[in-house]
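Take a look at this single chain, the form predicted on its own, given in structure tokens.
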Amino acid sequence: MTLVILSGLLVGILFGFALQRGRFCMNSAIRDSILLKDTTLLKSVGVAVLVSMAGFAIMAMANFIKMNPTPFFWGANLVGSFIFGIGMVLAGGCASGITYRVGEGMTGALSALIGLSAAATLTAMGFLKPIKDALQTSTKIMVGEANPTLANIFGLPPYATALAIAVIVAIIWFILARNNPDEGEVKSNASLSNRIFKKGWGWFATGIVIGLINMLAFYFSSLAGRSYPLAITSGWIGIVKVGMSVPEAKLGWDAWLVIGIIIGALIAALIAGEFKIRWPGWGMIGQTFVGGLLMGFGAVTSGGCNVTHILSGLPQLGIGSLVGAIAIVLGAWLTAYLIFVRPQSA
């Protein structure tokens, strides 16, 4: 117990720490790549998919862990995670962003994760199950008794199959990188210890940190028995389940990850002095709220949010993770066009 507790918060911490200092946001990545044609963010989320990617595989070679890719169940993936990428715009987060907000203070994202909690466990325990379980079984599929990946439905192996597109995609992005400078990060004359607790990190070193903080996940995971890397939603459940008191509930490793990355982004926030309690007006929290429910839902009968999918999920080259992934995407962009660029161009 004292494993799962300890070391679901140690890598909350650091994660939520990452995660304030990177401003590291797939809604906002997703989003501002269409909004703003600004695909800085969705390069950070690129670098540290494709660090996780390597990572896992090597640690699989070496026993460290074991691949537990995420069912794919093609109905529920699509419906799920579309629903998922239309909550995160209203929400103005992602399922990691919401929560590592709530440490800076902002009451919009305490709100979209209150929806994101109730609607999540409603769809895992409560009215909506049905609604998620229909679409999950009648349109699961499976390569034998395994989930399917992009290694076992051609017959290749796991670990050196991700490694070799984590490589692959490593060298092609370097090679289009050298012949765009402007791809580069701005070089910064302030100390070490600014650049790492008061300035704003770069895309660059924020993939890589978030990546390597996902390796560790997956690693202490195992130890504590949960199996898998970063994830969200399941542990906000677990939260509900206790101050609920369902029988035999208990808080899991994940849901100690989720306590640490308030806590990380908190000290984060504090040391950067960017900690403040931010109002956005009653009509804003409405919004953020109904946004939570929507990702609350879509998570929970994808199989998994944004975090579990992307961040995790595709590393692990898991068809579910794949679609869902694609799915969040379009969802997010459809949104984000009805909202943002369509009434502008109007």
Second form
Amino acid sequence: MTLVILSGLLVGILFGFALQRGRFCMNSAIRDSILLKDTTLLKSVGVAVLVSMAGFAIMAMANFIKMNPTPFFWGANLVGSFIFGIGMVLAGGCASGITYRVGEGMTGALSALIGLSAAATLTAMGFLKPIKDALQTSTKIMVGEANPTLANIFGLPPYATALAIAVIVAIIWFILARNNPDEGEVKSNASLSNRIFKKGWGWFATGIVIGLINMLAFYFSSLAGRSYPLAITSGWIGIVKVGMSVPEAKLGWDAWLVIGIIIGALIAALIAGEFKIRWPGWGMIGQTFVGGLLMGFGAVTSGGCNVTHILSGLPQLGIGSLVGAIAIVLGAWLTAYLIFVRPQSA
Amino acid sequence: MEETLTPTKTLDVCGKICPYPDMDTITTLKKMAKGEVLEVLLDYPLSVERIPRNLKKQGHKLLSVEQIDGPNHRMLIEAHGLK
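For comparison with the form predicted on its own, would you give the structure of this protein in the form predicted in complex with the partner chain?
Next comes the full complex, this chain leading.
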């Protein structure tokens, strides 16, 4: 019990701190790639995924963790994650993005988070549960007794395959990056403490730190008997259940993680002088709430939000997470096109 | 001499959520004539970093970014004037 609280909360605080300093948000990462032709945050996500992929493989080889890829139910993954992608563009942040921004004082993020928690709980155990169950059970595919991964569908060794993919992608990326140097990065001559606590972090450092935190998360959550890296939505469902006094509901490792994220982001924002209660107007509060509702339904239906599927699922090579990740990107791109790009060109 | 520069127009995007500070700035700049100066007041940390790195692509020129207090910033941008 104590270990659950301490390690979940501690990893959450670290994650929240890094999210706030790195402005790490997968909604921005995915959306900006077509909206602003800005791939800075997307590169950060890529680094975090590669570090996690190599890290998990090494940790699994050393028996520190046991890989736990997400289930593959293609209908639920496609529909749920596509709806999640639509929702996060309306909400102005992914599941981790809206969680950490609450710690910055953003009321729009808080309203999205309330929507996400409500819809996620209703989908996990309320009136939306039959829709989720029907989509999941009718389209579920397994490889023997296991959830399908890029390794087991081809009969390849899981850890070596993950490590090989991570190393090969990193090498190709390094070669491409050397040939096309980044012009946007400005070298800072600020002191180290200023660069950590006052200025926003660069994309590469952010990606590395978040990948390392994801490894810590997998290790400590395994000790707590949960055995999965970072995730967001399940933690919020746990908190709602305790709030509603559902019998035998307790705050688990993932619930302490999301509480820690808000605390960590609050600490980071206060140190950097970036905390401020921000009010975006009632219209935006309504839009982010609806976005949150879609995210909550989508995440539970698909078996995970952006963090579960992209940050934690892709590194474990889960096919469900791969399909989920693609559907999140498509949902986000379509929505960004409809509400931002098309009105501009009209 | 930025102190004495008088902006042609002021845009206040404080409180707005991602990516409205960026989008409102881009839309406003598009409607401005070449050489006109837009003053943007913003408090969203990601946009304070993201607007400067993307302005060049749209041809506009960042004149200054000034921290007023805490997350509140004032940005001066010279419009490219495509219209």
